[in-house]
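First, one chain by itself: the form predicted alone, in C-alpha cells.
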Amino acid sequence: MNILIIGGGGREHSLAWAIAKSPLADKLYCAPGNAGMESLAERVRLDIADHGAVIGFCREKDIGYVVIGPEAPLVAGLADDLDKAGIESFGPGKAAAQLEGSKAFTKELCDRHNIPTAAYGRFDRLAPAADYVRRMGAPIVIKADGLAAGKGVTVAMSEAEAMAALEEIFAGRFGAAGAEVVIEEFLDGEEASFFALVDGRHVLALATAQDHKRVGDGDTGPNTGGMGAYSPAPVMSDEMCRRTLAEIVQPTVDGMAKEGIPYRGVLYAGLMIGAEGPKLIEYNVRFGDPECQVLMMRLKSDILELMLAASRGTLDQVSALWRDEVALTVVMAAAGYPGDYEKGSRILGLEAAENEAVTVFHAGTERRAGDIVASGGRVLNVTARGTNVEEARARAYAAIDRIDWPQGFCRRDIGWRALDREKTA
C-alpha cells in the first residue's frame, strides 16, 4: 500500500526508516518530512492543517494508510476527518486525543477510574492559582493545560519560581494552551516512559525508555523537547511494567471505552517511579521524540503490521519482538536552543557517522544547494545500539565526533542513570 507520513521531525524519520522495511509498504510520502527522509519517502508540499488538502492528496496518490506523527494534527481531529473520507490512519480521534490535548481532561479521567497520579488543582485565573501555590508550598509543578510544544511545564523548586511560571502562562505566553493551568504536587522518584499500542480494547505493551528533558549536562537548565533517550529503562522492571499495565494503562483504555471514547493508536505514559510504585505524570497520544528513535532501533517486528492491527482492532492477534540490545540516542541541537537559535548552518560528515550500529535520524534539516543545513532547534538524533548502555553510548558519541557542525551542541551525559546502574550491578 502507499503510505503518507505526517510530520517532519526525528520521530517521523525513524518511523519512515522502520516502515520502509515492511513488505506491506509500497510508495512512501511524507509531509513535510526533512532532508534525511528524502532517501526513504517522497516529500510533498502539503498544509497538514488543511484536512481537505490532505484528503485530496490521499485520493490523488491512492494512499492506503496515513501515519500521523505529531500531536497537533491528532488534537485537531485529522484522524476523524480521514476516517469520514474512508482513509485508514494511525492515531486517535479528536475526543481521545484530549489525553494529551488537555491535562485537566486526563487528571479528571484518573479521578473517575482510580488511576494513580499526582494530586492537583485546575484554575483559569491567576489569583486562585497563586493562592493554591501558597497553600501547597514548593516544590510544585505548573502546567499549561493545552499543547505547548513540550515547553508548558515548570517544575518549580520555590514559590517564587511557581509564581513567575503562573504569571507567564496567564500573560499569554502559550496562547489558548494557557487559558487554564493544572498545578500538581511534586512527585519524588525516577521518571520513565512506557509505550503501548491500543486498538480500542486490546493493549499491546511495547518497550520502555527514559529521556533527558533538561538542556544541560547533569540535568541542568531549562526543559526542552528532549536532549536524548535510551531503551529499555532499567527502572522499569518486569514487575513495574506489569503494575503500569494493570494500574494505569489498562484502566485508562477500559475507562475511555466505557465513556464512549475508544482509544486507538500508540499511548505513551510518562511515569514517576517512586516508593509506592508507578504514578502517571502525563499521557501523550503519539510516539515520543526522541524515544521513538530508540524504540525503532530495537524493534524486530514489522511496525506497519503492528500499526494496522491497532487501527483495525486486531492487536490480540499480533506480538512485538525486540532486540536484546540497548539503544541510545543523543540529540544535536542548534546553539541557543531551547531559546533563540540561528538556522541555515551547514552540517558535514553525516555519512561518516553512520555504520551498522549507528543511524542518524534527522529532526530539523533541509537541503540547500546540495548541502544539509540546520532548519530547527533539535536538528539530529544520533542513535546507536550496543550490548549495554556503555557500549551504545560510546558508539553514539564516537559518531557525533565525526560530524562537522561547529554551530551544534549536545549533552555529553545521556544515559547517566542507566550507566550508574550498570556500574553498581
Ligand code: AMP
Second form
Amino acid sequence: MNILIIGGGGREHSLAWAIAKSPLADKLYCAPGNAGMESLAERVRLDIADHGAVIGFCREKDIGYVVIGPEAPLVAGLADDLDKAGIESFGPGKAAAQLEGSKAFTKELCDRHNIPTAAYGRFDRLAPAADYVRRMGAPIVIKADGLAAGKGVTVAMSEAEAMAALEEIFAGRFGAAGAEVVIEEFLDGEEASFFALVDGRHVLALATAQDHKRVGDGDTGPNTGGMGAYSPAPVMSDEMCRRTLAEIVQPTVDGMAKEGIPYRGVLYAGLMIGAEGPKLIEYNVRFGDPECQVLMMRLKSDILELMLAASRGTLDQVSALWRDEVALTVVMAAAGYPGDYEKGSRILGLEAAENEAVTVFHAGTERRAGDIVASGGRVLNVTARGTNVEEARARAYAAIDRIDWPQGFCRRDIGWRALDREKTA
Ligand code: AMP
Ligand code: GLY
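With the form predicted alone in hand, show me what the form predicted in complex with adenosine monophosphate (AMP) looks like.
Time for the whole complex; same chain goes first.
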C-alpha cells in the first residue's frame, strides 16, 4: 500500500525509516517531511489543516494508510475526517485526542477510573486559583489547560513563582490554551515515559524511554521539546512496567472504551516513579520526539504491521520484538534554541557520521543547491545503538564530532542519569 506520513520532524523521519523496511509498504509520501526523508519518501506540499486537501491527495495517489505524527492534526480531527472518507489512518480521533489536548479531560478521566495521578484543582479565574495555591503551598505545579507546545507548565518551587505563573496565564500569554488552569500537587521521583499501542480495546506495550527537556548540561536552563533521549529507561523495571500497564494504561483504555470514545493509536504515558510506584503526569496521543527515534532504533518487528493492527483492532494477534540493546539520541539544535535562532546554515559531514550502529535522523533541515541546511530549532537527532548506555552514548558523540556544523550545539551529557546507574550497578 501507498502511505502518507504527516509531519516533518525527527519523529517522522524515524517512522519513515522504519516503515520503509516493511514489505507491506509501497510508495511513501511525507507532508511536509524534511531533507533527510527525501531518500525514503516523496515530499508533498499540503496544508495539513485543510482536511479536504489531504483527502483529495490520498485519492489522487491511492494512499491506503495515513500515519499522523504530531498532536495538532489529531486534536483537529484529521483521523475522523479520513475515516469518514474511507481512508485508514494511525492515531486517535478528535474526541480521544483530548487525552493530550485537554489536561482537565485527562484529570477527570483519572478521577472516574481511579488512575494514580497528582491531586489537582481546576480554575478559570485568578482569585480562586490564587487561593488554592495559598492553601496548598509550594512546591506546586501550574499548567495552562490546552496545547501550549510544552511551554504551558511551571513547576513552582515557591508560592511567589506560582502566583507569577498564574498571573501570566490569566493575562492571556497562551491565548485560548490558558483560558483554564490546572493546579497540581508536586510529584517527587524520577520521570520516565511508557509507550503502548492501543486498538480501542487491546494494549500492546512497546518500550520505555527517558528524555532531557532542559536545554543545558546538568538539566539546567529553559525547557525544550527534548534535547536527547534513551531507551529503555532503567527506572522502568519489569515490575514497574507491569504496574504501569495494570494501574494506569489498561484502566485508561477500558475507561475510554466504556465512555464511548475508544482510543486507537500510540499512547505515550509521561510518568513519575516515586516511592508509591508509578503516577501519571500526562498523556500524549502520539510518539514522543525524540523518544520515537530511540524506539525505532531498537524495534525489530515491522512497525507498519503493528500500526495497522492498532487501527484494525487486532493488536491481540501481533507482538513486538526489540533488540536487547540500548539506543540513545542526541539532539543537535541551532544556536539560540529554544529562543530565537538563525536558519540556513550549512551542515557538512553527515554521511561520515553514520554507520551500522548510528543513524542521523533529520528534524529541521532543507536542501538548498545540493547542501543540507538547518531550517528549524531542533535540527538533527544523532542516534546510536550499543550494548549499554556508555557504548551507545560514546558512538553518538563520536558521530557528532564528525558533523561539521559550527552554528549548531548539543548537550554533552545525554544519558547521565542512566550512565550513573550503570556505573554504580
Ligand atoms: P507536562 O507538560 O504536563 O508534561 O509537564 C512538563 C514537565 O513538568 C514534566 O515533564 C515534569 O517534569 C514537570 N511536571 C509536570 N507535572 C508535574 C507534577 N505534578 N509534579 C512534578 N513535576 C511535574
Ligand atoms: N520529548 C517530549 C515529547 O515529545 O513530548
